[in-house]
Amino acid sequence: MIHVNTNYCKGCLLCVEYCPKKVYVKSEKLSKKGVFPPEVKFPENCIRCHLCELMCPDFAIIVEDKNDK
């Protein structure tokens, strides 16, 4: 599971373009924060490789492993 903390995200986009299976898209709806936050929009496509968390600077992202809980 993908959780993207909207509150954190200041609307860089780097998981949107560095993300290699494309699962997430710009999303259409402003945050509070007034910026366009990533949309998991695939999840199906994730492989959990964790780059978008490495590039995310704002810490926004997290990408559970299936065994998480």
Contents of the next structure:
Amino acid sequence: MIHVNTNYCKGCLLCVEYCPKKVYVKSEKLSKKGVFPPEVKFPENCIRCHLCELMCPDFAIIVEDKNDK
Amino acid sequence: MLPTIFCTGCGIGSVMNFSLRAIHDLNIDMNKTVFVSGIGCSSRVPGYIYSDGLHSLHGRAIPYATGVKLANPELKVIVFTGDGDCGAIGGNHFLHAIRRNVDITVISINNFIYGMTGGQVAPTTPLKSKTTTTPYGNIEYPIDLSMMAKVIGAPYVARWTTAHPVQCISSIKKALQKTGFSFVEVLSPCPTSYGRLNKMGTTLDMTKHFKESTINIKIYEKMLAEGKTTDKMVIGELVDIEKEDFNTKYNKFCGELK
Ligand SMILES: Cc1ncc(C[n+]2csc(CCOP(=O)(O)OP(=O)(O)O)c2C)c(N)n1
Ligand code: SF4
Ligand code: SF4
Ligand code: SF4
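The structure above corresponds to the form predicted on its own; please provide the structure of the form predicted in complex with the partner chain.
Below is the whole assembly, all chains and molecules, this chain first.
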């Protein structure tokens, strides 16, 4: 599972840009914080490289590994 | 505490993320760790970490950190500092802590400008760059913090950018494990001040620019050997040597006096 915390996300879109598998797209809906957060559009493509999690400046993403409960 | 106060896409959050992952991976005991900073956007980092911290005066993070380390050598001391904090007002402290080889880790977040106070020129601002105090472009030659650390003799020096998360985390880990002064400089986007004044776009454009305007030391050394040169900024692990730190020397010295 990929969790995006839209209360922390500021919409910088680093995750959308740097995900090697293009799992995210920019959401068309504004978040409560007034930004366009990422939308997890193709979760099945995720290779759990955790790059999005590492690059997010706002601690808004958690990528669970397959064997995590 | 979250969300942070940093602007959208500010690299400081990324550097904090890298540092915390390095600390987590190394299983560092937070009860024996102190985070020290001066003043600036980047100096706000210790405020987000659940551990002891000192938010000191502009430029004075390193002397505070030195004090902590000498008073209680058991503690791991980590400094977060901006390029202005580290290289301008705190420049001399930086040099002399390296000269003494105090066992602290300094993580310098270089955004090429004074972010917090509205974008004045910093000693790291590249030639021709616009800032609020150089509206027609900077004419002063910038300093290179990592090269300064190397020349004065720091046993560990590395420089990366926020577009190199994996490499940066690995260097922060090495820095944290090094006995003696370890320095990691991270080139970091400040889209609000530096980016806007220099029409560099969003943090996405700025991180791409970092990738294009830097060169890995291994490639750079090959180029040099072939007699070629480049304007790009050299990144990578710049120094990794062993050198007796201040506390060890001090203890030995006290033992000899007895
Ligand atoms: C003695 C003193 N002089 C000046 C200031 C004003 N001041 C606050 S932060 C800052 C510069 C911040 O730049 P930098 O250290 O590069 O950090 P950044 O905000 O870019 O992360 C200045 C000049 C101050 N707080 N104290
Ligand atoms: S990197 Fe983080 S803050 Fe930026 S858009 Fe993605 S989730 Fe939001
Ligand atoms: S873990 Fe890797 S593949 Fe999966 S969403 Fe994040 S960046 Fe993309
Ligand atoms: S002013 Fe610049 S350095 Fe400060 S929080 Fe905003 S983007 Fe970051």
